[in-house]
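Here's a solo chain for you in structure tokens, the form predicted on its own.
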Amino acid sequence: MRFEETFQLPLQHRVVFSSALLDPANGALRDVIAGSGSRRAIAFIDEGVERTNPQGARALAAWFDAQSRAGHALPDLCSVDVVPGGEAAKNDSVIVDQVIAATERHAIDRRSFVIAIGGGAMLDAVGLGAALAHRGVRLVRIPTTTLAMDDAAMGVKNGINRFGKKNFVGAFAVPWAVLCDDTYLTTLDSRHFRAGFSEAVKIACLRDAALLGQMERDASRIAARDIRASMPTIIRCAQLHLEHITRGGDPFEVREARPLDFGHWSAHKLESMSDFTVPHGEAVSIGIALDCAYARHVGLLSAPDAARITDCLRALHLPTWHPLLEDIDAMTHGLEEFREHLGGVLTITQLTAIGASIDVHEMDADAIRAAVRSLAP
């Protein structure tokens, strides 16, 4: 006897695009935790936020303090923990486990929250700990750099890194809310704050062409950290994001076919060959101008439509090179722990024009290294 069912589950993303978010009269946070029938919050920090942002820990107790005594029925804040950021965040399982931890020692149940406020990378691992902890904790992200808001915080991805490999270990779970604070990306170095913007070009090659056509106009004042002239850019990839996670894009990887990890095999690659000092957003735009340069030479991109995508992550002070491309052997083994990751059919997106793409289940080494010739300073 066999019984069988298919069925759906009612998910709801929340993202809110929102100014001075600790401000006490900014009521975003506010809504999205207030009337959810939660006792208790915890919250974890970046600590380069804290370093550098006054919106850190005591802004966020401040905050807390307000809404109380304005009378607003909120969660108890428990505790506000400080953690790395960047990429060390996800090389071993200490926040995951601090994250759990925090859980059992404030008795956070199912209907209170987590709050992460950070880069990325610290979102990937406080968010693995949430979807650990009672198999899933209200999560509300705060992301703080581009990379984050216009792509990472999106998903429904968690993870962290292990036996050198990118996300080897992680959940998917939807957070609660996902509220971006333009402030934050006022203390960003210039370095991350442009390296955000590769995930930009990435979903603009795959799904929207008058994006590439906004950033290329646009890229001197991003590359200067014009705030006005990066946050429809990053507003519109946040929203090309969420819209492909929600409608019907496979936010569960059931498929083989991740379109939105164009330009991701080798990425993903050079950050474990580097150690992770090369950061996520350089890899990829490196990842995207190979990917670029290979669809050229097999003859599915047009020289020009290739030219136009480099000359744009250059534009905005991109790297389009690294010398760790040169070893072949290793970067084409990148594609089999692609595969593998992917569920065992190898599936890559390479763009046939701007703003269409193919999937191909096999890539030439001989055209790989052509590429990579083709991109050598």
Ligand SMILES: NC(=O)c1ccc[n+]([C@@H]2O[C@H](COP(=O)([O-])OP(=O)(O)OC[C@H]3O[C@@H](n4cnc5c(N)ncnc54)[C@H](O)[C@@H]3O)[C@@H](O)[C@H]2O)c1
Second form
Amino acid sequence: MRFEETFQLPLQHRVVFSSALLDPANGALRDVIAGSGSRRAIAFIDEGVERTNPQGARALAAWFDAQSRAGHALPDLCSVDVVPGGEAAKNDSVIVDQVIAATERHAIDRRSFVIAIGGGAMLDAVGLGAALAHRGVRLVRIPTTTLAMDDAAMGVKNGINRFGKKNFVGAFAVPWAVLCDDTYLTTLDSRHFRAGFSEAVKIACLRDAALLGQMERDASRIAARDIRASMPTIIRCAQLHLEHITRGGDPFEVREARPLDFGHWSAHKLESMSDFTVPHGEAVSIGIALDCAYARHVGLLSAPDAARITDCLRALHLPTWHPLLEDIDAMTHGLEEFREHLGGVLTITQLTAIGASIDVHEMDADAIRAAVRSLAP
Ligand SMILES: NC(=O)c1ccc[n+]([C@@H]2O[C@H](COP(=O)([O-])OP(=O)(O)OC[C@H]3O[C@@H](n4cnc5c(N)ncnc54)[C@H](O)[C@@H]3O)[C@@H](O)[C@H]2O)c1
Ligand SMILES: [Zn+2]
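Other form of same protein, the form predicted in complex with this ligand, not the form predicted on its own:
Time for the whole complex; same chain goes first.
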């Protein structure tokens, strides 16, 4: 006897861009958690945000109080825990365990909420805890970095690093809602502010040549952290990521091709080789530059297109080189790790023009070496 059924799920992905989310007059958070049959919420906030940003734990608690005084029936906010931010947050399972323990302690059920406020790393770790507790508690992500707003928080992935490998342990789960607030960006340091734009260059190269033009035009203002100049790029990049997930036909990455991981095979390797001292966004910038140099070297991409992309990264004050690239053997081992992570045949996205790409199934070590040499300062 054999049964085989194909089925589809009606999934929803809610993303809101707003400003001053925790102002009592702002109803964006209320709109997504009110009336959903939930009684409780717990929150986790990135230590980097808590230390610097006025919209921290106290502001969240005050916002819930104000809503309740105004007569809105919202879930009770049972706790707000400050957790470490940055890649260290993903290098062990402490946050994951903390989320699971808080879920049990506060009787959080599957209709309750876990609210996570922070950068992509802590969102990944808190999200994994929320995905595991009760096999999935509703997760509201409030991303506080450029990279988390334009990419990480839009994803349906959660994860932590193990064995020195990026995202080795993780789970797919669609967040209940993603609420982005540009006022968080005022306290983000310049390095991380700029790092998030590598993902925008990535998706522009793959999908939207006009977005690359926009970034070329606005690069100096973005690099100077001009939030008004930066938000249109962040929002467009978020929208393109969202479209890929909801309309690309492979939200849970069953296929071998992972187009949005353009530039990432070497980026992930560089992050782990540097003991995660190179932030993800910077590693992606270097990874994009390397793949553009490679594609130019093997004749896939024209020299002017490759130069345009690398120049745009540099205009955004993003790096296009790291001395660890010179360890070609270790870098090319990253290709095998990438293949292992995806499963099946090695599939790497390479550009053929700005806005056009193909999948390749092997990369030539000599051409990688030549590409590395061409980027060296
Ligand atoms: N799940 C996904 O689909 C996905 C996609 C892309 C990237 N990622 C992951 O995201 C991570 C990178 O995230 P990131 O670039 O947001 O950096 P991050 O989370 O590492 O945060 C960088 C630093 O900024 C601090 N910080 C965060 N927000 C702040 C604010 N508003 N004010 C002051 N300080 C603040 C943090 O405490 C941390 O020290 C990587 O681990 C990457 O793998 C996940
Ligand atoms: Zn990335």
